[in-house]
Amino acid sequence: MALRAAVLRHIRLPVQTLPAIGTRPQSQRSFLRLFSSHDDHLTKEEVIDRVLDVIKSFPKVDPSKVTPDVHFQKDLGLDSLDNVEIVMALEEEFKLEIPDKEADKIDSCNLAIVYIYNHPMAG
């Protein structure tokens, strides 16, 4: 808390005041969007490229075998611990947290791509 207070003392943000809703005629009212939008969502191609890059950079993987349809254990010969490490690397790459229950289901590139593409906070 002390760090937060110290930082806030030094930050200056411009404040814009908005007119009260009732002060304009109905026809001139503009609506203010008060919620956040995550409009910079990744394209499917970006997700595929970045997932494949993460998996190709894994030490136990032969990069020439990595495709969007490859299975971690069946095709790449990885074990369950390697699978966990890949999911952790994907979390780091896309700046998101994958719950353990979901992480256990991700055992192929395709499942990783689908999960990350559908995650609203992947970046």
Second form
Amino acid sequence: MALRAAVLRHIRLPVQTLPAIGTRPQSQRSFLRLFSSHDDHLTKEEVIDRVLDVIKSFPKVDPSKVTPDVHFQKDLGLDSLDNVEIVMALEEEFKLEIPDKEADKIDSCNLAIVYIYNHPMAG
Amino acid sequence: MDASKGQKLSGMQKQVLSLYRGFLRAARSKPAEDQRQIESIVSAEFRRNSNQVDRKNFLYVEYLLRLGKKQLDQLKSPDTIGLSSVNVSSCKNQNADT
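Now show me the form predicted in complex with its partner chain, since the one above was the form predicted alone.
Every chain and every other molecule in the complex is listed next, the one we just looked at coming first.
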């Protein structure tokens, strides 16, 4: 305790009076900038088209059966290994890395489209 | 792997798919031709096992998973440029005519 008091006695901090919010000079008011990457974001149509292309080019898939709400295993007759392959092909197309937990849930065209459209990094 | 799995994957199924994904990712880091070869071998192997191995044979599946993980670790090493599989078949019907 004595040490603390001794130290405190020797420390001096300059006292600053911060300017009140309303009185900030003009030059300092422009530091707030809004960044939005929404201009670069893919449109839903673009995502749908590219997802459908990837799936149609999958060798085991019959392209005529591919629609935006098609289910990989139930409608296209694929198995879960094919599912993994499709998700990885989508990763390559959109330059994403999809974690296993999410990838396991993507088992239909619709879910793929929704996931990719909502992904901020899809390109 | 049957198509009726729907969305409920068992823990073991998830491990198998995770391993498969690991192999495909590792293949990406190899040159294009090796990548295709790895993908075709791994794909054939996994499908063969999925058809031949009983889903309830947990011990064997776990053994295959352990084996696969070791092989994957080897594959990931930059020194490994590819993999090949050897088919050992026992020829029981050899012609013994002399």
